[in-house]
Structures are given as structure tokens and as C-alpha cells.
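So this first bit is one chain, no partners, the form predicted alone, shown in C-alpha cells.
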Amino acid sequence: MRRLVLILVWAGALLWLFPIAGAFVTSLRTQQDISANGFWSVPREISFDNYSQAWERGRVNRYLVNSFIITIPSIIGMLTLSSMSAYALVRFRFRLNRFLYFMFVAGMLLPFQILMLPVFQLSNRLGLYDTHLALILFHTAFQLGFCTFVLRNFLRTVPVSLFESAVIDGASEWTIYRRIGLPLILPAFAALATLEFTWVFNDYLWALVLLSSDRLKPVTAGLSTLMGQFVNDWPLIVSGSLLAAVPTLLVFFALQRYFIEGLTMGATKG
């Protein structure tokens, strides 16, 4: 039985990696080779020029900078605000506590596709349309519910006596939040940072809705400009896509230990 499970796991892993391997092989070919022999033929010529062409001619270098300009402030904003709201929901007991928590949860259940027109109209009226700030504010606001939900559940595992002893010692709420709350949820921060970086960095829909200038587009929307109406340079497009995937892979491998620790924290608690 164990051998069968191992075989199934390896088969699933190979099946999962097959498209990535196909994309890498395609990025090393020429469009003429693909047009003449098809995607599934043996490459007649191997070249790494597609990566340099995608970086310069495809403007992936500029699009990646735009993606970081949008992603990093969004993550900082959503983690900062959600940690404060989660701390307030756990630390203080007031009449609307549970109602506010349910409002955060309800925001997670709202399909973001139905918000396209309202968000577009709001950003246009506020003068934020076609700016990076529009995407930063939207991602921060829309992911606030999920981040608050996760961090609140982590903070609830902290013994109340730990906060009370800090109050007895004369610590202010800001000190308790900064010196006790934040250090205890760092694994959750790392897990959320990994998830949200992947989500915001790979966002395509809202970049199309809230941006129109090519110079402001992130890499996901920028790569779509390489698609022609009649002819597509597939090796160039695939090379740009692989270059765009590198930052998310680096972030995941850099935070992998903290990501797993954040996911498993509290799993053995009764």
C-alpha cells in the first residue's frame, strides 16, 4: 500500500511538472521551428536569445518593476492593518466585536468579479484610475478580511494571562501589540506574506480593469501585449512568463520554513 501511494505521488508530481518542462523547452526554440514542426516535435535549434529578447524587447524588466511597486506596498498595508484589527478583536471585548468579525469573514465570501464595475467607477471618481495607487488600495482592502481572519485565529491561541501580566507591568496597548502580539504571529505573517505576494504579483484581472497605460502595467498584464491578433511569438511569450515566475519562486523558497511553520502552528493543540 505504501509503495502504491509513493508511485501515485511521483506520478502526480511528474504530471504537475510536465507543463513547466514543456514551457521551458518551448522557450529555447524559435518561432520558425514551432511553426514548421509543431509544439510536440523535437527542437531543431536551441537558443537562449528568447530570454534576452523578452527582457528587453518584451519590456519584462519594466513590467517587473511595476509589479514590485504594486505588490510590496499592498502586502505591507494589508499585514499592518489586519494585524491591528486582529489584535483589537482578540484583546478587547465590546458589543460589536463578533459582528465586526463576521463582516471581515463576509468580505472573504464576496466574489471579486462582481466588484469590477463599482471599483472602476469609484477609482475613476476619486481620480485614482490608471495609477498604481488604485491597485495598491484595492488589493489592501480586498485581502484585509482574509488576513484578519487568519491572524485573529492565531492570536486567540495566545494565553490571555500573557497580555494581562503585561498590563500589570504597566505596558500600554501599543507596547503589548508591538512587543508581544507581533512576535508571536511572525510565522503567520510569513505564511500570509507568501500567499499574498503570489496573489497580488500574479493578478491579471484588476490590472486590466484599473490600468490602461502600458508604462504602468504589471508583468502579468504587460505580457498580454506580446500577443498579436494573427501571429504570436510563442517562445518569446513563454520566456517572459518564466521570467515573471522567478520572483514568486524566490519568495516561496526564502519563506518556506516559516510558511510551513505558520500553516502547522496550533495543529497539535487540543
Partner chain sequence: MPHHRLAPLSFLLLPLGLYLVWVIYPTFATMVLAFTNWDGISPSYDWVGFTNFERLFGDRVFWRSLANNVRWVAVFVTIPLALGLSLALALNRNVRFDRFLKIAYYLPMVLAFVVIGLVWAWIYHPRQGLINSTLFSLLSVAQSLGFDVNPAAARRIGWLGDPNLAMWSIIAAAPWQHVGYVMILYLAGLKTVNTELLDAGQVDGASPWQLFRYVTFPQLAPVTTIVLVITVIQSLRAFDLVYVMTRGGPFNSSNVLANFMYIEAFMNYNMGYGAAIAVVLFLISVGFIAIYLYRVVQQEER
Given for the second form:
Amino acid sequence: MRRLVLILVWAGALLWLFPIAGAFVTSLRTQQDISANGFWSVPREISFDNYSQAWERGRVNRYLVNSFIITIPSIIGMLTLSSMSAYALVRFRFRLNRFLYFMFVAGMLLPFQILMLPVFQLSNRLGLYDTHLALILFHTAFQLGFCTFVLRNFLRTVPVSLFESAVIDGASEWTIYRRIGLPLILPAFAALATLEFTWVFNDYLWALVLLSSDRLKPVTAGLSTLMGQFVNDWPLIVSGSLLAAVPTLLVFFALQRYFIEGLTMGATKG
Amino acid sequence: MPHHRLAPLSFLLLPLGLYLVWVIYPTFATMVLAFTNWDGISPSYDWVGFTNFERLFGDRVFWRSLANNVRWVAVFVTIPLALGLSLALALNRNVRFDRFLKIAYYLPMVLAFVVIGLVWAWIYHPRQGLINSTLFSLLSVAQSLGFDVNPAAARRIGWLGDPNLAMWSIIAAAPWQHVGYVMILYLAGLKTVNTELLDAGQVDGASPWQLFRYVTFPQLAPVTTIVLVITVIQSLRAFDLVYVMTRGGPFNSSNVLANFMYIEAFMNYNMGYGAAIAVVLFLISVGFIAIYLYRVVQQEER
Amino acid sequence: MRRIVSISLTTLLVALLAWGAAQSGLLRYNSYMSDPAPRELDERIVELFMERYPDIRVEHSTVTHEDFKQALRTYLVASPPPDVLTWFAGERMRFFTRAGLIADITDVWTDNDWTDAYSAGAQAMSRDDGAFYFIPQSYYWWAVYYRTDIYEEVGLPIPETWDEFLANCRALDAAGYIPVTIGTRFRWPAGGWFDYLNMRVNGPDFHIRLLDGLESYESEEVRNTFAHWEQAIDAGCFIDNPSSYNWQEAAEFMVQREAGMYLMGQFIMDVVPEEEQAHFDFFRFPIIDPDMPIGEDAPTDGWFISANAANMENATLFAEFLGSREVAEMWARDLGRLVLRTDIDTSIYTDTQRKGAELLQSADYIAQFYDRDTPEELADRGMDAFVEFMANPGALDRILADLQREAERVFAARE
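Show the other one: the form predicted together with its partner chain, since we just had the form predicted alone.
So here's everything in the complex, that chain up top.
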């Protein structure tokens, strides 16, 4: 019984890795080779040529830089702001406390497509359409819901006495927030940051709606241009896709522990 | 907790302001648009009352898309839940290489939907794709062994081009991405399961199934609720995979509400109609958001 | 903390500055020419322009044809919009002139004597309400492309009538070839089939009346069109699962010598490798009713300037360059398109181009294309209907009823 389960788990794991492995093998071959001989033939030659093509002629290099320009400020923004709102929701008793909290939680579950048209108009009216800033502001704002939710629940587990002693010392709320609140939140920051990195980095829809210049596009939107440029060349398209996945994979492997913490923190500490 | 007037405001001003401007206001703005015939270009528009909704409920594409969302929910709730829970149970014990196994399952989760869509579009490609190539090779071997089969037929299966297959082909790619997430949530949940109860049960001679059914699973109820809500919400939001793989085609057979809305609003210049679709999508989600909030309240009052 | 704030503020500032600095001496040009060959030419034209005007930096963004069609509306209502954009002449352009989003370039036309240089047809396609809005690039013919070597091998004549065409389908099918390839993933190639069948069966006059909402999709005439389409399906003409492929992937079947024919615009040659081009030729879509005038699809492409262009002067210079004889010749020479200027020495035409030009000259009516001649949102439903019909001819009654209901709604809303 035990053995059977193990065999199934292993078989499943290999099956799960297969699409990625298969894509990788394809990316090393040429279009002609595959369309003539099929995937299961012995490759005539192996080369990383598709990668260099996608990297330079497909401009994945530039798209990746854009992705970072969008992602990093967004994460800094959302963590900074949500730590403030979470602190306020935990520390202070005021009339709309629970209402605001609900508003943040509801926002994180919203079918975000409903925001598409007005967000486009809004960024347009503010003169932000087709700038990275529009995406940064939107990602920051939209992810505030989830970040506030997580950080608030995290902060609630902190004993009130920690804050009270500071109040007695006569510290201002901003000092308490900085000296006590922030250091306490730090572990949650790490988890949130890794998780949000993959989410923002992987966004496609909003880049589609808020950007029009090729030179500003993040790698997800760039891939669709790549697909148009090398229309029948699947090995090249797959190479580009794999390149686009490298940063999130690196973040994932380096910060795995935090990544998983972030996932479970948001969902189970509700 | 101290009572303050200005302190909460000073902390909330910036985040709340940003949130109101970019999330709350747009939500309501869409609801207003749904009652207009705005084309997204003209400087003005007319109020048309419920016309957009009336048209929507008579639109075959809408019902088709809604039905596909329901299919998506049905598959997305059952398969990842069953697989994710089973995997969590299997990997919760001491298993060799458990880290590798876990990574294998949740690796797809860090990939962008566009990447997943492209990789799966390649897998499904009739001539160069992984699946048809595999079938082709298998049939070729069978043919060389003397069986009466036609390997070329394998290259004609249009996983994304056949209206009867396209939706299921896309949906099949979704659990691939989602199972790992469910597994992680359950693994976390299993850590909180009371082992004394399990030991007591074992002493009483309960079977493993009974232990799971009456001891473990009930204790995982909070996780299950979360998984269900998140999964349903994600199914309703489904867009990227459809957009990248078929754009809802062939002839809307794989359309979903989010994609339908995107096409109407941004391709057919029907902002009002697109907004009406968004509102319906929102109303459907509200029920699930309410369940979630209810659970949050329940837990806080415990 | 303070550091985090200052870092984010600096980033914000840098982003704003970078955006502001990019505005002078600039020209933003968004193009849908994403296939390798047109893209290469498009980029070469931009480079040539920048050589002539070293003070102007052209910011050139290319997205796929399909994405472009979708994104155009957001491009145009954005502030500032891209300055110059690729687009289609005629109705598709007028949709945006009516909304006040395309710049009136009548001055450019008169200053450059384009009113003498361009054919009357091209001028009509570029005008709305007496003013000029469009810079015509070129046009091209639609025809049935076929592989000469396969035709030779199977011993087939060039079909002139519908019955001969169906007979060729059957013969190719029997010889193990895909008679007709078509890729309907993005649907519009099916629109070409509808255009031709409907024009051949009911005449171009009826066709345009239908596309203008003056005839019904449930009429006997339209049913007759679909009856012919069904004959082709029954004769085994079409490739399996056409919606698995985009048009380029479907062309690959001809390149690989697996398919015999493809109803396509001249731009099919953009994706045919040079060494294979010798095996490609085309013939006029077969005649169905000899009493009917002959209509052909020949879309005109080109450019326009946004009404709210931020760099109007540069855009005007670029427009003059794009409409020049020099650039028009490049499209004809490098991509095999047909020129719209009358002052070009047609000796630069190859035999193929001459044949294409003759095909159009001998036609009684030139249509643009299904999704250019009928309102966009109706075309969306119409092309879905055609693709669905190809997969499921038995559902014709329901398909046409749905389509007619949409047509009535769309045209009623236009009143």
C-alpha cells in the first residue's frame, strides 16, 4: 500500500515536470528538425541558438529589464503602504476599522477584470498611460488588499504589551511603528515580497491594457510580440517563454521557504 | 487598543487614498458604465437603462461563456482538491526526496500564465506538439508491428482547434498549475492537526480511512473552505490561459466571461456591454467573497 | 524606512523625467507589420527616414496584427496617442474619423500633389466627407494560391468553374494531398471564403448590400452561398481542424508540399521561403454564376496620423515620406504589393505582379474584405459564424438566425 502510493506520487511528479522538460528539449532543437522528424526523434543537433535569437532579436533582454523596473518599485510600494494600513488596523480602535478591513479583503478577491476600463481611463487622464508608473501605481494599489490582509493578521499575533511599554515611554505612534512594528513585520515582509514578486512579474493583462510602446513592455507582453515575429518557430517561442520564466524560478529556488510561507500565511491565518 | 482620532488617519491616508482611487472608484465606475451605450471613444454616451443586461441574457455567447466558467469551476474544484489533499497526506510523512517531490508539484505555480499558455499551446500543437507527436510515434511503432493503424491520423487531432475539445484542453492545463498550491495549503493545515486524537484513534483500532474521515478531515475544514473559495474565485477570473491559447475560439466554444468581456470592450468597442459583463461577473463573485468574509469574522471572534 | 521611501520616490521621479525627456524631437510610430518580411521593410523605411531627418528619433513599436486591431482603440484615445499608425483604408478608417481621432491631412495631399499622383480609387478610400485622412501604402489581390508541382503531378487543369474546382479537390484528396489549407484560428481567412462565394453566387452588388445591412443573412441568396460552401466541405476540400492554425501555420502545409491550394492575399508570399516561391502560383477564384459581374477582394493598407498627435510636425514629415513615390516603390519591389500611385513606372513589376494587377483590372468590382466592409462588431460575430459553419454545417439555420439578429441590432444602433 505504502509502496503503491509512493510509486504514484513519483509518477505524478515526473508527469508534472514533463511539460517543462519537454519544452526545454524542444528549445534546444531547430524548427525544421522537429517539423520533419517529430518530437520523439533523435535531435540532429543541439544548440542554444534559439535562446540567443530570442534574447537579442526577440528583445527578451530588454523586456526582462522592463519587468524588473515595474516589479521592484511595486513591491517596495505595496509593502511600505500595507505595513502602514495594517498597523493602523491593528493598533487603533475606530469606527470604520472592520469596514476598512473588509474592503481590503474584498478587493483582493475581486474579479480584477471589472477594473480594466476605468483604470485605463484613469491612467490616461492622469497622463500616465503608456508609462511604467501607471503599472507600478496600479499593482501597488491592487495588491494592497492582499498585503494589508496578511500583515494585519500577522501583527495581531503580537502581544499588545510590546506596544504599550513604548507608549508609556512617551514614544509617538510613528516611532512605535518604526521601532517596534516594522521589525516585527519583517519576516512577513520576506514571505510577501517573494510571493508578490511572482505575481507582479507574471502579470500580462495589465501590461496589455496600460502600455502601448514596445520599449516599455514587460517580458510577458513581449512574448506575445515574439510570437508574432517568429510565427511558426515553436522552438524559438518556447525558448523565449523559458527565458521569461528564469527570474521567477530563481526567486523561487532562492527564497522557497518564504514563498511557501507567504502562500500559507495569506490563506490559513485568516 | 488606544483611541485616537488623527493617528489612524495619518497611517491610512496614503494607502487608503491609493486604494480608493485605483480599486474602489474603478469598481463603481464600471457599474455606472454598464448602464450606458458608451463605445469607449466618443466624448459622450446615452443612458440605456438595463438594455445591456437584457441583451446579455439573450446572447448565446454569454451563456456559453458562463457555462464554460461553471465547467472550469467544476474541474478546478474537484481535481486539484482531491490531488492536492492526497499529495499532502502522502508527503506529510517521512518520505525520501520529499523536497524534490514537492518542488515538482509546485513549480508550475511560479510560471506566468502566458508562459504556461505558450508551453501548453505547443504541447497541443497538431503537428509539432508533444501529445500528437507522442501518439504519432506510438502508432508508428504499432504500425511497424503489423497493426492496422494510421499514424498520420494522430497529427490531425486539434486539441485547441476542435470546438468539442478546446475548452477541456485549456481546463486541463489549469490544475497542472493549481495542484501544488492546494497541496501546500493542506500541508500547512496538517501541521495543526491534533496528533493525540490520531494516536487515540489508532489505539482504538480505527482504520486509516476512518482516521482520515473522522479525525483528520474535519480538522482541515478551515483549509478546505479557503481552498474552495480561492479556487472558485480563480476560476471566475480565468483569462490569461484562454486568451493566450484560443482567445475563446473556435467560435466561442472555449470562451469564458472574462475573455468575452475583454473582447466586447476592447475589440468591439462596446464599453457599456463589456461593463455589463463585468458587473455580472462581479455579482457572481460577491457570494463567494461573502462566504470568505463570514469565515474571517467567525475566526476572529473565536 | 526613510531609505525605502526615498528609493521609491527617486524611482518615481526618474520614471517621470525619462517620460518627459522623451517628448522632444520624437515620433512615435505603431505598426502591425510583425511578419518577418514586412517587418524588415517597415524597419528599413523608418531607418531611411531617420537618415533624412537626423533630428527626429522614431520610436517604432510593432505588435502582431491581431493584437494591433485590439489595441488600436486604446492607442487612439490615449493622451498622447502614438503619432503615426498603420491601418486599413475605407470604412475601418472612417469609424475613427467619425470619432474625431484621425488628423485631417488634406494639406499634405494638396501640398504634395497626391491628388494627381494617386489613383481615383485610392483617393476615395482615403477620404471622408471630402477631406483626406489616410496615406495609402499599397494594395494586393486575393486569389487561390496553388502549388504548381502538385498540380502537375496530379495532372490537374486550372479550374475556371465551380465544378472544375470541386473536381480538383476530389482529385487532390484522392492523391493524398490536403486540397485546400486554411487557418481560422483568428477567423478572418474564413471571411475571404464568404466574400468570394457570396460575390460569385449573388454578385458584388448583393454582397455589399448585405454587408451594409440592406439584405438579410437569412435570405435565400445567402443560403445559396452557404449551400455552395457546403459542397466544398462535402467534396473534402478543407483541411481538418482549420481553427487549430493561424494563417501562417496553415500556409506551412503548402510550403511543406502537403496542401495544394490556399485562398489568400498576396502577402502569403511573405511567409513562403525563397527557395519554395517558384512552386507557387495563383488563379482567380472560380466562377460560379457566369451571369454575375466579377467581384474581387483587394484591400488597401496604409497609415494615418492621430488627431491628437503630440508631435504633429514630425508626423507630417513622416507622412509625406511614407506617401512618397520612393517608399511606394519599396513596397512594390520588396514585397510584391501593387502600388496605388499612377506615376510609377510599372516596369518594376514582376510577371506575378502584372498578373495580379490584370486580375483586378478585369474585375467589375473591388471589395476590401469582409471585416473591412461591414461594421467591426458585426464582423466579429460574422466570422465566428463562418468558422462555426465550417465545423458544423448542419447548424446553418441557427447560425444565420443568430447572425441576422446581431446584424439588425448593430445596424439599428447606427441609425
